[in-house]
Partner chain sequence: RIHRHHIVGTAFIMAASAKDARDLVTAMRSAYAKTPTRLKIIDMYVIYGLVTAVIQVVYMAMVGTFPFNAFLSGVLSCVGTSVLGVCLRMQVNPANKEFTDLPPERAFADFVLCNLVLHLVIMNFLG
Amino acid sequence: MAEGGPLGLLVFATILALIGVLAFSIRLFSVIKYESIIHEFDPYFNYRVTQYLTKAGIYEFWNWFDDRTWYPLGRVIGGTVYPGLTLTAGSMWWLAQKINIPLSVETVCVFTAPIFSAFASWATFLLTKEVKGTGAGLTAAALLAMVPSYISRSVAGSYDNEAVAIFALVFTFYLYVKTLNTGSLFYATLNSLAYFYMVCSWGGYTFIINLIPIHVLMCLITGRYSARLYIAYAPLVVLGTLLAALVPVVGFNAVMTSEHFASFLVFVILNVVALAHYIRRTLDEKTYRLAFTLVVTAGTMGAVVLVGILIALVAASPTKGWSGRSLSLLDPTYASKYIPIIASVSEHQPPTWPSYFMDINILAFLAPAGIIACFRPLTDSSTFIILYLVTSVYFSGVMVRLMLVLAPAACIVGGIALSAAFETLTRSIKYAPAAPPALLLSTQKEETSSPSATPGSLATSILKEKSKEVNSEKVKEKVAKRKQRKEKDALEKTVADKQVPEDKLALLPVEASAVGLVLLILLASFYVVHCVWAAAEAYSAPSIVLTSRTEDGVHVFDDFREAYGWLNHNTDENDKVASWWDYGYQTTAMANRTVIVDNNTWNNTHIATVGMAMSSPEKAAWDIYRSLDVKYVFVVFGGLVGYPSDDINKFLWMVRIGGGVFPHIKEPDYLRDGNYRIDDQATPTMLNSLMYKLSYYRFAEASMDGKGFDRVRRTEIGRKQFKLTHFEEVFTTHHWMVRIYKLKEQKNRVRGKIKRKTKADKSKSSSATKRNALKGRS
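Give just the one chain, in the form predicted on its own, as a structure.
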């Protein structure tokens, strides 16, 4: 890194610091254009947990039972959350308080992701440097600092687990490769600690504990076993697994689930291979064959026993020891068949081809060139990068959320490709011969060997005699210097002769090299422009505050906070609020009200109950919500302003999830010609469902044409005029995006029946009195 001396080290440190500044600053568009707020849905839960941690302390956090979620079940927060993000932000806030920096918890949470984006860029530099050198490392770091795929999950305000997990992922890979290159037990221990931090931060740690064993197994199969490989892997499995088991949300899953079995199996194989190498070094050939036979026999028996135990453990689980999300990655159709709650999440859907260009841009085209560069030469570290890229490409093709895991791999191979291309083109220009090399060398030799002019014409003979001794000494010095210079030139020529063939192999014509450099600069400039646009426009807008541009200017839709504010100020603190699970975290954090379901989605039956209520007629839904002590229900509706992510568009998943648990909810009852319709062709079941009524109640009156035209579905609704019998509208936001309803009390209906019965009794008694009076007269 310091090849250019102190100045080179200063330039290198400056570039690296500027990359960190770039990674941080490009993620601040959301704060500059909008405000410093938490984005999306899950970050609000993380923010709420961090608030509790800073107020109550670490011990209370581990034992926190949250009774405001999943009513009436509740949730043990300390045992069901990955604590890495919360503990990191809480430590940053505590440190700021200690050095008298008055930052709020919200401010720390908002800027955690941009800060760790800089750390991730530096970790990418370290990893790429171990594989292909400093130039490739700096290029990869700069690419990761701007890649849109990573920006989408790390803008200011995106306080989710991935904010710190991507740094932990890349840093763990760096320490593994560093240990692989050095064989240092110190780096192996650090690797286990980095893996522990990754386990604390994100459930994606299973990607690490499966990718590294695959790489180790590949090295063993290709005959690349070494002591460095053993040191890099064995401590990670032993120490890393023990540390992972300390995380409450993981616990014994670190040794009991199928996601971890591959690491143990490869660990056994690695020890067998290590034992075989050790025996071969210490025994003669004959004894070695006998020992090898015994080892293979014992190893086979042990492997059979181990495999039998694993099969028994796997067979005892309905999902064969795999989690639902893992099975969805291995079988992309699994979730849609068996777990609709996973398939209903938009980020669990497969990406489209344009999304690759949107999220990684030119890196999709540079990746093949980077793979080729990794084969020149092929090392243990470069094979790991190739495996990382290939596996992440597959997983990103299954689940769009895992484009985030692909981003570092694409940046690494893209940085390697760009660095190799720039090096080849600049070397071709630098070493392009302006004249034949032989002529240049002869000219230099003639210049160095040409005699200097003598000053005899101006000096007297007396001075010559007196200076003879001095001149003779100078001549001797010149001869010695000339001899040293000739030896140096000969040495340089020898080295140049050895290097010229290698250089000539990669040299290109000057004109082609210049054109290539211009094209690469234009390509890099296009990447920068695209990344800045994505950061400023595509990924900076918080989902809780929406904007739209029209001829009149920019319009801001702040309906979500308006609705949560109304719930917070106009309902009782102990009231229960029902909605679809997407909005549970925000309701708890911003409205401070108890919710029935939220984004944790740990209880499918509870979510199906809410789905059944939304799919049922009004009276049946009222009964379901009353059984859950619900007092308010709200729906998100976008038909008036054209907001596509509303509950009507999510309704098909409510039906499927509800029908998966409660068989009387049948999806065909809501379909007309295989489609969900809300116009006059909609089925009666659809028109009478609670979701339809709560969304379109009084909609025809509020629409501009008076006919109830839905701007999202682009059709006129089928049922316009109807009344609610068991729910009453209490609040609708300014743009009709959130509609809040209150359940009517049962006692009002009972009193009404009593009154009606009393009137009937009175009428009967009055008629009987009249009859008696007539009889008396007669």
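Structure of the form predicted in complex with the partner chain (previous: the form predicted on its own):
This part shows the chain on its own.
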């Protein structure tokens, strides 16, 4: 870096600043195309928590018991939420207030993710610089700034844990590698503090506390023990466990669950190895061997006893000490067998092959080249990067949501590969001999020039095929800038290389290098084009506002906010609203009403109760909702406009989850010959269920031809004319996407013969629930 002189330093600083600006601006498409709102479902919860934090202060937030959700159970927010994101956004808001910049909480929340993605790119630069050098660092940072997988979870408005967690992840890894390289206890302290920030931010911190022990174990097995390894790992375990136990949501799980046992085990092994090395150094060879045999015999007996106790303890628990979520990662079939709620979330499905090319694009084939580049030379830090890549590839194959953890690893190794290729090619051009070009064999590197040519020629051969398909794109401003920057980068590197006199480096023929360079630049521009397209078209939708293109322009579907606004203005503040759990967070945040179940999904029985209510006939559902003090029920219906993620499409999951707890709900009752239908061939149970009735009430009358054609299911509905006996429709949004119903009051006089005792029981149970609700509130 300093070898380029002041000009090199200036170019370097400009590039780094531009990478940050790039990372920030590419995520602003959602704000430009739609508006500055919070997206999706989970961010609304985080937004509501941040609002509470800024209004009530940190002590109230820490001890907050939320009674407006999971009625009548409530939720302990302080103990069940990962506070990192809310505290970060809250601090940024507070800081802005202090210096008299009046930002609203919503603005800060919307723009938290782009700001932290800029920080994450800089952290990636630092990490890759520790592994391979400045050129690779800048390339990796530029790749991470744009990689679509990271953009999808950190676009402006996506106010979710991953927004700050990816920055914390990469920064913790950087500090770990820095401590490993320098052996400084100062960086070890910083590493533990960064790990603490990661634990505060995301449940995925268990990835760090398992990856680092695996890496340490690998170093020990391959004979790479050194004092620096001990300093990098041992303080992290002790300080990190303590700091993790400080976060209320983790608490004593930091020492009691299987996710952390690997770190303790490797800690013990590392201490034993350190002791062995110390003894070997102080004693001579013969006595050392003696000591070794003695210690091994005594130690194995003690270790067997300890491990036996540990295994007995672990085997006693049914999940072997692992939490449900971790088990579903280790055994991909676990969730579908035992935890249907985890299996039903679309983010938890395995990814398809095309999604790899959509999400990490050219890095999918640059990563193997990067792995080879990491082997030349193989250092502690490059083994760490290889391990990180391999483990994250496995986990991304289990759940599509974890492609996000793969993205930084892919960018790092992709950056290493791209930078190595570029370096070789520019070096060949710069040092082209005047005589006919000949391949000079290197003396310093242990292998021949073929490995160094591999990244370049691999890329060239792939690209020769690709360039035939890709139309000659006009060279954009970005590409020109990139070319300049890469050449200056490579020039700096070659200047540095000149000052290392003994290195005879491999050279390629000049023409091949020139062609290779041009094709590499084309490859990079293809990546840029794809990333910008993905950010603009694929990942910027806020999913609470939908748009569609018609001949007259863009048509906006703002039904969700319309419904929540109606609820906010037309219902009493203490009214309870029931819906499927997807909409719980949005309802509490925007409509400000108490809900029965929400996206936290911590109580399966409560969700199953709602599922049972939706699957039951009208009277039974009315009874269930009355027992929960519900006043309003709403369903999401997409049949009029063709919105595919509506409640009828999710209905089978309601049946499954309800049936998992209440055995009288059987899934085959709702299917005709194993097919899910809502037309006239549907089963009577299906046609009588509350969900069918609430979705299709008056649908046939309101449609143009009176036939009730459902655009999503592409059939006419089975039961067209029916009346609701226990619910009344109070509001349906403009495009019929949200339909709100009110529970009818209990009738004054009941038809037919009713024993007096039954009536007294009914009134007793309803007053008891009212009393419990009051108790829960105070």
